[in-house]
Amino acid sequence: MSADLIAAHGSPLWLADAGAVREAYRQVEAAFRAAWDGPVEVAYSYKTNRTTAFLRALAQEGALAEVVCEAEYLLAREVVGVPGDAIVVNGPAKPPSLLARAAADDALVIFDGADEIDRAAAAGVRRAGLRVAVPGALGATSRFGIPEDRIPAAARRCRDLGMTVEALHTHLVSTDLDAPPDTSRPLAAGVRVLWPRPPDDHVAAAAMLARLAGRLAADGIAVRALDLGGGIPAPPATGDHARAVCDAIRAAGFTGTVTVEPGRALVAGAVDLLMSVVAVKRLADGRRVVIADAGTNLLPGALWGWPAIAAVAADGATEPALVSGPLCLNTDVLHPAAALPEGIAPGDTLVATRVGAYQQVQSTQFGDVRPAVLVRDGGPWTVARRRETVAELLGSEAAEVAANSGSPRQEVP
């Protein structure tokens, strides 16, 4: 099936499966109903994968849809059609163009930094909420949010100024630094991505957020929701951490919605990526190398966490190997010592298998033309997006190119 696959669309080549998304969709769903006496709410963080048949099956499954950039936003409305009261504006920037949209269609707006909320009121934003600032995965001050201290000042102010504050919300990021940043080490060298985070992480944020609650409506500001945003475990796992999550939220005394922002708990099983070996080498101490046609320019996680590749037809006794892409730097490694097959070859298919979080929304343009994507939804695979043709690859310059064929070089002015 793989090799009808490639040779009908083309290597390297991804496969995505909402089917997978909807059920995992239900199950986190279910998880956090079945642990909560109160309303749920499951928003999905497009910025995790935006293929849009999985986005169409959220929104079918009743997702709502949390957005961190204009783009998204657009995608969300006028591709995927969600309700404007159905979206949840997050992230640390949010121009004047993205806040007259959220307004106008009535979506909900977390502020990232109190200096955002004069302007969101000046925009017409009338749905507010705010994040709160909380250690990163690895202690160090996380950029993002405001000081729990800082909370109530900012809830008086947006009431002040007309808006009401729906929510307090809070994200535990699962990819992190070390240390922060400085200047004796590029900022790769502190990467770590630590996902899914533990349960008491969470426990610790959602208590937090429930006694600020308790705070605000002492001062007369009632809270409707605590945004526990994403972090969260994949299914089966994800019963135990609601489950202690709203235990700890229960004991705080807060009584209404629980949100969850889930991104790689729903996508990451979702998406295989298949590549065809091109040569088999080997180095100077010995070690075998497997070079594919997809590198680090598709899988860019691989910088951060090595993906599990295997061969697809994996017959026989198998020996560790480097399996390294097409493009021209030494950086360009997938996995140091993936258990491949003895005699495998030139023309073989390997699989990057559980790479739907974060890889296609992050790859790049460097290499060659982005492969075709194909999608399934309790069917056969279907195209969601053919392989880029080189006219593609040029996007607007290709008009220029096509003008200046065969013709003298203009100089520009």
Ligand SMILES: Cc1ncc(COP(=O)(O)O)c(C=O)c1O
Second form
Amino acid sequence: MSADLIAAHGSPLWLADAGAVREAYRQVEAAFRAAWDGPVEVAYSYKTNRTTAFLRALAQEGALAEVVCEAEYLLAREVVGVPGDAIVVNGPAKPPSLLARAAADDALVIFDGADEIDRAAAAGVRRAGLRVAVPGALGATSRFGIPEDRIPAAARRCRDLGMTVEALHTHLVSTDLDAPPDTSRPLAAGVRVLWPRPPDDHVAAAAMLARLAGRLAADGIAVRALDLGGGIPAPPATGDHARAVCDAIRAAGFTGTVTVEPGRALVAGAVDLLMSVVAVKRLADGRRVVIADAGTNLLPGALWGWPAIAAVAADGATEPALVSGPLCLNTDVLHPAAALPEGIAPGDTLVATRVGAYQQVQSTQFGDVRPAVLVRDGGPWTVARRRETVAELLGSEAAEVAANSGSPRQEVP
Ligand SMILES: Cc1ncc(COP(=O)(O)O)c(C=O)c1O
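What would the structure be for the form predicted in complex with the named molecule, rather than the form predicted alone?
Next comes the full complex, and the chain you just saw is listed first.
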């Protein structure tokens, strides 16, 4: 079947299963509803994968939208039709236009730093959240959020400017550096992917938010929601996770809404990438190299953690193979030793599985044109995005557009 899909739509080829996303959403939501007696909100982290069929399916399931840039905001509002008050605006860089739009639509804006508060108030934002900084997975000081001891002052500032402090937020990062960045080595040397984080980290962060909410209540600021961010383990592990964090919140005396912002837990398992073997060779040291037509241009996450790669028709004995991509770069490696059939040959199909999170969205136009995306939502595969053409590759280059349309080139003033 994979070979037929490739014959029809080209290789490489993304397969994005919106039905699997719906199922993961239902399980995550059910896990938190079972664990928490009050209201529960699940806000999908748009940046993880913004395949439109996923966004629509999640909105139909009842998800809020958690966005970190204006493009994501407009996708939620104008393409998917999410009401403004069901959007959570997060992230460290919120340009004035995004703040103004969020204010007009009555979206919830989570402040990443105290200096944002006055700018947001001036833009008309009324619904405020405060992101509380927690150390990274490896203990380093986080660049995100406001230090815990400065939260009461930040909350008072919001109140004094006429905003409602609706939520205390935190997010436990799943990718961290083993030491703060410094000039002695490149950033990627220290990157570690740590997902899911140990349950105790989430429990400690949830309890910290609940205690802080108690402190703010004593100051007359009643927080409606605790927003626990993302990093949630994928089903079926979500049930134990939800129980542990909700128990901690309850024990600290909070009784309002629990909000979560899953990304990977909903989409990681819903996308595969099909690719074709283009060449097979032996290196001088005896290693076998299988060269595919997809590389780190499509799976940039391979630079942080090796994806699972298999041959679609995998009968018989296997032998480890270094899988590399088409970019003619030494770093274009998808796996150092995938177990691939001894007889694998050009034209055979490989599949990278569970690559739904932070891959399509971070893939680039470096190298060949971008592949087609097929989606299904309980039915057959349909084309969500066809394979790009070279004309589309150049489509937004002003000079090319002018040359092809016959209109004069625009002078840059
Ligand atoms: C604020 C915020 N919420 C949610 C998420 C989603 O995280 P995950 O995909 O690990 O669930 C992220 C990811 O970076 C984030 O920054």
